[in-house]
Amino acid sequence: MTDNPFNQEPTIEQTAVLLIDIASALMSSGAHTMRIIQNVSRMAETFGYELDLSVFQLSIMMTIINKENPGKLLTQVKKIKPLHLNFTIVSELSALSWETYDKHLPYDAVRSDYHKIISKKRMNSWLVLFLVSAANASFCGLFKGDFTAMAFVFFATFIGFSVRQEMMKKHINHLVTFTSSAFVASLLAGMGYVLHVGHTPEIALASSVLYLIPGVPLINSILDILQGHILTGIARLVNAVSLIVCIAIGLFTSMLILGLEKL
């Protein structure tokens, strides 16, 4: 009997459980449904395992098979954390996917890798909410806004988007998260419309709700449809969409106390 943990052969609750958190960890970070699939069967078939996976909104299910002998197998299922777009994650998960199936990687090194992946340390939030603030302000831009606007919409992205990220802390519902982030940055963006500051105050109201569209839950909803996974493709369309309307909700609401709402 060896010494060496890299030369035991894992049982198939412990691939399981190792490749069903590494689905769930694609999901929760942005990863469409064929790329997780993709990335998790490859692995499977380094293990001398075959996969059938569903991948929904809130949870997945796995099944997994020996290939050697197929009525050796064992159904998981795994709730997904709430999204928390993180691409640096999926990124390194694909390509941990692929050096496990070029290389052969064993059980042990492939979940040593995955838990390192998984706990680095992400970017500083201050610096997140700079960039983020940074880059509305230059949307705005982009827009026509003037230099006045500009301000406006950075100081009100960088406010909104704080509430978000305490919000979000707290683990308070995302709809109502979105809502308020967006009354909150509205709400500040259009005092320049009410002070009469600037020449173009109308374009920093519109420009600094924009940093919370959901972009990637849209993307991925339309690629999942289109790659024939429809319950998860609508699912994860709904959920785009019901964030837009609390974005308008939020947006509104400001509008009404401001007295713009015929802007």
Second form
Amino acid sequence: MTDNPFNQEPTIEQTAVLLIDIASALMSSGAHTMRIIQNVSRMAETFGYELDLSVFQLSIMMTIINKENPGKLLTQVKKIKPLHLNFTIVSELSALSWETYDKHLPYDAVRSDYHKIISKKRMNSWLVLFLVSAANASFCGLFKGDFTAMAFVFFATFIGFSVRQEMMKKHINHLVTFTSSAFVASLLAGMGYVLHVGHTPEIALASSVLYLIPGVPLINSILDILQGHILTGIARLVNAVSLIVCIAIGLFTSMLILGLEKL
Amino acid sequence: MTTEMIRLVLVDGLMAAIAAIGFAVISNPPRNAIFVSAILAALGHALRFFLIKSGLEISLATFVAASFIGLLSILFARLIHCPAEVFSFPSLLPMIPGLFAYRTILSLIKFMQSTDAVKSQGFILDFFHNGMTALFILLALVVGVSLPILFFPKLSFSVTRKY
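I have the form predicted on its own already, so could you send the form predicted together with the partner chain?
Below is the whole assembly, all chains and molecules, this chain first.
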């Protein structure tokens, strides 16, 4: 594949930069550690390198070694961007790694594919907002909430999730974001108590904050621990638990304001 | 199994599907994965609902439903060439024990504010009952869905391979 005279062999520096970029993109899109290591090692093998990788919560450390000339090696450390779940990136980079391996894709092709994948647009944020609100309302229905409760939850989630989207755009601390979003959503859902409408206002209040539960980090953390990446798993777990505590603080604050603690 | 029961199971599955679609789009998955997660959530949640109505304990029923979702997700992953966790994670979210977690916090607040010793003991009981249920459901979900990934690691890591 690389017999094209215009295609120069990539240097070890170029290869290392591409591979560590892919690893950090996978990490910030929400892949679990085992998948990151397997994908990137597979690509390194195709390019003729051996690869060792350490994944932490905020940085990735990687060494690549030339297989034919083991004296040539390079170690790199890269920061990881804050977690912004994007399973399209995880899925397509995973497919790209197999394609690289099976078709022996050259370096340039892999690099341009990688840039194409990470620059894809996300789903329209208004559509996401609507679908999340509908989801949380039907969540309330699953817990045997009546239609009034479901309507309250839809409204509360709509406002609460847009608060979260706006605060995430402004890069405000994620713990503060979760607390405020939970506070706003539960305050609005708790209006059912204040206005005395519907028969199940407590279910509306309880399910109004559930769209914030960090399900993917929770599952990833347990998966990492089960597969032996205990340190990364614990880091993810602490992160997820602190988000849950923030949700509880937001919920607790609005319950105090609404005077619901004496129920 | 009466018609009423069938209707309840269907409604349960439908609402779980809507919930899964909404929670899936937060993580921006590929389009076809969204539909798969809706199907898996409907099947898994309806199965759990049926098991609970048949008298199975909730965390055990969750474990069965989660392993069912995990197995199906590997099959679907091979069909649409997409990592299994992309749609198995969102389809688990409707089973997250949110209401139990909420009751746990509520009983903790009540305990903190109570001055009556007898009532306080009741609140502590509530706290442990709800908290343990939430914890065990969560563990059942994660372990159940990752069992197939742990049992068939080769299979689950090569689903995006097309050649």
